[in-house]
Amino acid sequence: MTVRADAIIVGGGIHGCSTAVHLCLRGLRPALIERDYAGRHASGVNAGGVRQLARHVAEIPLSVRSMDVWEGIQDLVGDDCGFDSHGQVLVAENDEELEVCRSRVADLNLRGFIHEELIDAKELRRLVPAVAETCPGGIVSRRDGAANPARTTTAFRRRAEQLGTIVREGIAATNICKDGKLWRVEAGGETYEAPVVVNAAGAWGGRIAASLGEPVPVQTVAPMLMITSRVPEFIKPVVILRGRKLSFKQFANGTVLIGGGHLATPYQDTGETILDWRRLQESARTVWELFPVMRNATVVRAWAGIEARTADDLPVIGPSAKHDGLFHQFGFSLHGFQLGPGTGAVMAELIATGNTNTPIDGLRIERFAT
């Protein structure tokens, strides 16, 4: 059986689902193919940070655009996705780190970006009262926040299907090739045809790019997270560190989510991960040192999801450098959740019009051509 569509999206994470929603809003009918289920890995099991803070300059325009989408998320997908905007704070643990923060904010201001604001010790303790007294300040991005990743990805998937997307879950896309002006993808005994293919396959995106003659230096990784027992409310913003690896978020029920980039061992072919408990212990000790209020809390559970990290820690976004009708959208390197809503809008623009007003030159696949 052959199924015709306006675009075939390979990958049902937040990026693939967001692209499907925005293509539908432009009057196109995409097909979305997901080997597992929407949000099974990176999109559904990350820390949920909605963060403009501390991004590489090449990502900032896309992050700023995505934040505009986040602030209207209820209208877009019919669900607030658990999004709150209590801000995100980057904590400097000493004067040397604070000086790095000062230089960064000054540089961003010169480039025209004003979302990051340098704060002193007094403002840091107003925002994060429980932080250690030794911390001299940091940076705040006040529009930032957090959302529920599984709920968000599911909301985008549901909205995409409501708008007319053909959704196929539990089947892998295979034999991706171009025949004349049409791309063909086999999945679950069916053949899908469309003038456009979007490679939004997350950890599997590198394999697809390589099979089509556009190899990208990409590593399969599995960032770990853990959640604690309930403690009295002591923090509203999300906290990250300037030096050591840590991200930190307290939920309304008192539990605390701890992440920061320590990695489990991934098995890409089976979709399984093995946690590194010594690394998790490092994260727990960092929290113990910086937030005395957490010293009686216990770790309730921990997990990891598989995703792709590129050699330069930046995603691959935009049209193929080699094939008409092929677009890449993968390699988000442990920080792609916030970018999902905006990246979907940008991809839909590129597919429908050939252009976008959001600068993505530093994110295109051509940067790996040499």
Second form
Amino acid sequence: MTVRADAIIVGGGIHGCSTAVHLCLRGLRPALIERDYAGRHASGVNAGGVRQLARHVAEIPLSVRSMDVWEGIQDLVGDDCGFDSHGQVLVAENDEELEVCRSRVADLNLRGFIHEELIDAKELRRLVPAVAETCPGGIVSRRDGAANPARTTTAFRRRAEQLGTIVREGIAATNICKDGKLWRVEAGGETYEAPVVVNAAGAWGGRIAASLGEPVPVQTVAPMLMITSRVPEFIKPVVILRGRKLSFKQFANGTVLIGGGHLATPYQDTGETILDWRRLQESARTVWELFPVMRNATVVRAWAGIEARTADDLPVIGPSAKHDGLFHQFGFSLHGFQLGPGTGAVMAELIATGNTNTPIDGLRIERFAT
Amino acid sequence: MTINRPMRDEYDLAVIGAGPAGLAAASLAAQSGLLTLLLDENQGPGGQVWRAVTSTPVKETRLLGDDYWAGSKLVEEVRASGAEILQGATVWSLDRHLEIGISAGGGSQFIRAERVILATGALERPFPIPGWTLPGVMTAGAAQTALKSSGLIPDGKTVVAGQGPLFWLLTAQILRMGGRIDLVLDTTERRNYLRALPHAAAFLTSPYFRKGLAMMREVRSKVRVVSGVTRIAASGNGRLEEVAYEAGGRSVSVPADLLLLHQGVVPNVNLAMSAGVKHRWDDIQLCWSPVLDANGGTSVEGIAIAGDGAGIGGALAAVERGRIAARAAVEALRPQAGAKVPSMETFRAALAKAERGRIFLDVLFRPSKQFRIPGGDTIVCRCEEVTAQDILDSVAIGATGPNQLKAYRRTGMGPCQGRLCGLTVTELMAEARGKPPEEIGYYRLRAPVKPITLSELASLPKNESATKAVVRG
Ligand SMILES: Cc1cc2nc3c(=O)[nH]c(=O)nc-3n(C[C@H](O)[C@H](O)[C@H](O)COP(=O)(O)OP(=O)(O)OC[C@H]3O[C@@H](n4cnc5c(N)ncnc54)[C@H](O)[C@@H]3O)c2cc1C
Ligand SMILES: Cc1cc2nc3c(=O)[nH]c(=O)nc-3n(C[C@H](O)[C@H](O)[C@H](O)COP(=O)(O)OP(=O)(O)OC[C@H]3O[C@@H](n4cnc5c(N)ncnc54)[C@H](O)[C@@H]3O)c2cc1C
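Same protein, different state: after the form predicted on its own, show the form predicted in complex with its partner chain.
The complete assembly is shown below, putting the previous chain first.
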């Protein structure tokens, strides 16, 4: 049987689901094909950091746009997604690090971005009382925060379906090819046809791009996280250390999420990961040193998610440089959760109108063309 | 400070769990010359059935039964075998590279083995009735643990409810020790007797037949037993005060201080699943069981499972499965040494004998649906206080399996790591969606399979004075 749609979205992560919602809002009827279930991979298991802080300038406009969407998330998807905005704080542990922060904020201000604010030791202590006395300051981005990733992705998926998206889970999209003006995709014994196809396949997006003649230097990685039992409230914003691999978030229920980019071994074909406990042990040691209140907390779970990391740590967003009707939206390089809600809106704009007011020039696939 | 830790970083064989299966496996492997490490989280060897066999304050043989004391022989055997035995060592991580994360003596450590035998035994099946989370309601197994390790017995108004071979054993053990039991509520479904009948002949020749019958008779001679119980609810203000039940269409309430629940045991799958071992839904035992070859080998190269973790078979079967898995490891790593130990056929014959009649028990004691799949505001997930209705509501708006459910409700994400709710969630969702449990699946489990403190993981001390000592030192 052949299913006709206005667009075929490959991948039901936050990106595919968000694009589906926004296409529906523009009156189009997409089909979304997800091999496992929506949110099974990076989008459902990430740290939930909703962060504009410390982003590469090329993706700041997109991140700022996304922040606006986050602030109206309840109205958009009918669920608050567990989103809170207690800010995100980058901690400088010494004067040298604070100097780097100072010039970063000055540079952003020159470019017209004001979301990052330099803070001194006193303000740092006010925001994060548990931090060591010796830390001289840092940067805060006050509108930032965190959300529940699985809940968010599920909410976008549900909304997409309510608005008319054909959602297919548990089947993989294969044989993506163009026949005349139409793209054809096979999945679960059916053929899907549409003038547009969106490659939102996360860690698998690189393979799809390559199979269509647009290789991108992208690597598959698997960042790890661990979560502890409940401890008394001691920290509200998300905290990131400038000099070490550590990020830190305490949820309303008291549990603490510890991350920071140490990597597990990914098995891309089966979607599995194997944790590297020696690296998690390093994270545990850092937390032990910095936050004595955490020493008795138990580590309840640890996990990793599979994610695509490009050579320049920036996503691939926008129309293909080679084929009409093909759009890329992958390679989010460990920081694409916050970008999801806004990127979907930009993609829908690009697909429906051919244009977007949000600058994405540094993110297009052309940058890798040789 | 005595440091309780493995002596090496690498072993030929690591056996996890020192119950009947693990003791038998470690002893046979070490006798055959494999460099063997036996790890167990309890303070002493013995597992569930022989818990505290080397240290129990209960010295009178008759009270715990001959089977209990049989454990000491196997413990002596493994102690003489040359295996390195580490008690108080919790294995919280195992991966497909056979790297093992251990926490012992307040710190954590990693070792690697050429082969791993998981002998982590069974857990009690959840028994989610209304009020099961009230103080004063506990599992019969927890009561047995207190009895074996500390000689503690119930002395208030006590009701014991449930079914299964262990149910009768435990009840008998408490009574023999002078513990108080006012009422036994037997939940065995009446029609199960008919269903089990075709398997009775095999059971008559089982080693468990005579003992089982004697035990049931012993209990009935001492306490009032109500059979055919179809509903149980616990209630009380802040703690258990009353047990209500229904039998033969009649509803009765009795006052109670303690309610002990038990409806059988199921494989403890957490460590195996987290290592990536493939499991299947067992429609007879109504639980997840690992997919195994004839030697207990799993889908993960180098990992075998023996004992009740491989599917419930009881202590005698556990011993033989342990020996089979160990012999397979010996054949793989030291083929010449295999000649010294009894042949695989010997062990397989012994296993067949030990397993005789098991199907009779499985069918007779298949727990009934109303005690496995609760409804309404009965709690399913104790850690996050999620009710059966909450789960049904999530299914109605799109949750398709236990992992998807986490996005709606935090089921399975608390400290019990699904041990107390996993089976209930699978069966409840299967029923609600009209799908077989196999299709619904189970939580994707990840290490640490047992919570460890941050200090343990960091292998750094946790209190102020110890911290100062480190800083000064
Ligand atoms: C541990 C961890 C922590 C993170 N923390 C943060 C954070 O705090 N803040 C932040 O902003 N970002 C964070 N990230 C990054 C963020 O999670 C990702 O960038 C983002 O989720 C990517 O979304 P996606 O939709 O592109 O990919 P995915 O969520 O991976 O979705 C892609 C989907 O495509 C499906 N798929 C692939 N191939 C096919 C096919 N052929 N047919 C059908 N379906 C297919 C896959 O099954 C998958 O579900 C983190 C990532 C990880 C792993
Ligand atoms: C609560 C309970 C009570 C029981 N009582 C009896 C009884 O009295 N008589 C009887 O015949 N049967 C009893 N059984 C049934 C029992 O499962 C079998 O009879 C028999 O003990 C199975 O032997 P095994 O070697 O497979 O596992 P077990 O005897 O259960 O031994 C498993 C061992 O592994 C250890 N372990 C588990 N996980 C880890 C880990 N991650 N790290 C380190 N160590 C670990 C456990 O502490 C335990 O010592 C009981 C079962 C349960 C659950």
